[in-house]
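Below, in structure tokens: the form predicted on its own, a single chain.
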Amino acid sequence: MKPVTAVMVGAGQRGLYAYGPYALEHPDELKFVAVAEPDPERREKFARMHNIPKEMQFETWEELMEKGRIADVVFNMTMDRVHFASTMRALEIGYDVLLEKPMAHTAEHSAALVLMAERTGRLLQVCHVLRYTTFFRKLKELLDDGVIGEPITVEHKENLVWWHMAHSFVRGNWRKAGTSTPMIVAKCCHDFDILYWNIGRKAVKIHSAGSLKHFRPENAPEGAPESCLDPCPVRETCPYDVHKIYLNMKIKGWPVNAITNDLSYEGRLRALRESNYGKCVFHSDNDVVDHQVVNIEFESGVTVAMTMNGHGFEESRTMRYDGPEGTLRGKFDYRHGVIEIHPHFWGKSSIKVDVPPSESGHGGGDFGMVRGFLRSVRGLEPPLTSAMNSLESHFMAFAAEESRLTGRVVEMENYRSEIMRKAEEIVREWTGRRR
């Protein structure tokens, strides 16, 4: 059987390092035949890795799409605000698409992508990699087996480690909602997807609160300069000092390779001077939250309290599911996971399940998802999560942000209806303009 042919649109962190390597390890399953990437060094590096000729290397996704359908599928790993137009065009041309999360920068555009996929008859799959991890598959299996009965209440926490918060959401590409997406969407659509998957019902009501509390100018230590490269009175004790993170020559991969392709000391220093990554975390232009709580009521009566915490001591997700027959507690830190089951019966012992690490990033989710996508493209199995299911997680995330901004409870039935109405208009406008 010939490998599925693919074009990579966006050879950044996810395209270059997370999903692209699958083709190198499994050349019988996947082959990249073209790449579109504005950064010439990343574009050329991806092309070298996958033996892509010069004529199949493009600076923009528009240039690539002008060639028509030159492969079976598109891996769309562009930035959030490029997702909508590039994916609409790919579906229109006839590509099946694997799309990095979040689907788009608004709920309406996310829904429009799903409608476009349905109308063109193409497969659209969103990179909800957590469904493909060993840990969350085991968690789903245990809940489906009824180890605690039907869940009644759930606590779920996305614990973002402090330096990741600073890198991506204070200094980095997702620091401003107006140029990317709200943090609860960009970071936690994964979490809403897992909750929707495990509970198996849609949300009825959502209320949310949160703010940017810590990374603000008024919280800067006295005398702290705007640039973290300038002399600073608290450099030795500041956890966000760029010298400890980006100028640490022992760190060869992420997050350093996200700010520069030149990993020499001089290259790193130049990147910090020329970009926002060199800013003091208290003097950046960030506006996304650093903590947010979302309360959700589902159709089945299950209540959920979900927290996004940008001040964790480690990168992890922790959770607790309480049911009439027991309590399930879990922790997943991308390397391994632990699940504890505490039955509600006298004399019955608790059970501990250790979940071992897996073959790729995100606890095996990266490669697991690519493998699943390719099998779906071949018609061997349905996607573990459809585009419509992914849309529900995005509805919850965007509704949470609306609630946070307005202080109101969002009634999800009305919210969905209004978003879908707007999405229909967007698709009509798009197809009308393309005629």
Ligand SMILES: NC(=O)c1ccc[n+]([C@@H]2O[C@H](COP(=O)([O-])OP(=O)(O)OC[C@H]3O[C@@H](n4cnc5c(N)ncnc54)[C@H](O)[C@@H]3O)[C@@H](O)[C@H]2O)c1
Contents of the next structure:
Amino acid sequence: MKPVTAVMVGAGQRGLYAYGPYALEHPDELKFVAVAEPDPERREKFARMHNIPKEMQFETWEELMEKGRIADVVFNMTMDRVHFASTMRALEIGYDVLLEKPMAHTAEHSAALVLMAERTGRLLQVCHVLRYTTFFRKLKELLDDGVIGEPITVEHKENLVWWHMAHSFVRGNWRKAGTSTPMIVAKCCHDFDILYWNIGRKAVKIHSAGSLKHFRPENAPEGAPESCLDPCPVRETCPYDVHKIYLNMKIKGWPVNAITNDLSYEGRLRALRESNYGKCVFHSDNDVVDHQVVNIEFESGVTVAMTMNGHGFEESRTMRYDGPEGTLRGKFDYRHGVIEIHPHFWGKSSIKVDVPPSESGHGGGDFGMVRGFLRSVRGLEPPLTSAMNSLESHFMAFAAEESRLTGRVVEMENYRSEIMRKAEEIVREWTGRRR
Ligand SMILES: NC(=O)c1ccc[n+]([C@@H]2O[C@H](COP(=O)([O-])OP(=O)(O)OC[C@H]3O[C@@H](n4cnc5c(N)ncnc54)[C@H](O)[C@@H]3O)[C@@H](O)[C@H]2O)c1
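For comparison with the form predicted on its own, kindly provide the form predicted together with the ligand.
Below is the entire complex, every chain and molecule, led by the chain shown above.
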């Protein structure tokens, strides 16, 4: 079997460490033949790992796309705001695309990507990696088997561990909605996708509330400096102290390798001095929320209460489904999973869904996603989920943000048709511009 050939667009955290290794472990299935990455160290590292010659190394996706179609597929692992134009161009050229979530920075740009994939007849898959984990597959299987009957009400929580919140959403890439996407989109499009998958109906109404409550200048301890590297009166007791998080030399992987390629003490220190990662969490320029709740009514009358919080003691997703015949409770922390079934009258059973340490990131979801994508590209199996399905989760997330900002309930039918109308315009404009 000849491997599917691929180009890696964006050899950052996801490109380099989450998906790149799949090709190294499964050379008969996937071969990266080119890379586009502006950071020379990342580009060279990826090229070295995958044996990519100099003439197939590009600085940007624009430069790469000028070559036309030079492989079967594109892995688009760039940051949120690069997704739209690079994916439109890749689809236009004739690539099938595996695209990181969120699909794009607005609902209408996300929808335009789906329209473009339909128009060009290409496969577009969004990295909703949770669908590929053993845990969420088991949960879906149990619900489909009717262990609690049709769910009537669902509680779902995305519990972000406190230091992940500080790293990504206070100091890091996703701290400002204007340069990435709103937090409910960036973090919870996965959760909406799982809810949509399990309930099997579309959302009718969405209401949301939330704010940036904690990580604000007025909450800074007295005397706390702007830079966490400067002498600080609460350094010993502050959990967000960068010395504890980034200068702990035992930590060599994420999140430290997200701030610098140079993992020496000096390299880390330089990165903290020169980037936003060295800022006090109360003096950053962050504007995304640190907690948000979303209430959803689905077509069948199922109601969902979803909470996203950035102050958890551990990273996990917890959930409870109540139906006419019982209750199902679940907890997944990417390593361990447990699903409890409490049928009415008959007592309780409990299923453990542990993830072997050898599995890839996101509880095995990262490699599961790539495997599924490659099988669909080869025509061996239909995609587990389509770009159109992924769009629904993005609609829910963007609508939740609209509701949070306006205080209004979003009526989803009107919302969808308005967004699709704008998406048609975006595609028209895009194709017109290139004529
Ligand atoms: N599926 C998931 O669960 C999951 C988890 C984390 C992140 N993500 C998503 O993955 C994406 C990438 O996140 P990341 O943490 O790897 O970010 P990152 O910043 O580490 O990687 C993005 C890379 O894209 C490169 N890039 C920038 N402009 C480019 C251009 N014009 N052409 C080519 N490359 C360019 C950057 O230099 C960078 O190396 C984001 O959209 C993020 O939301 C998804």
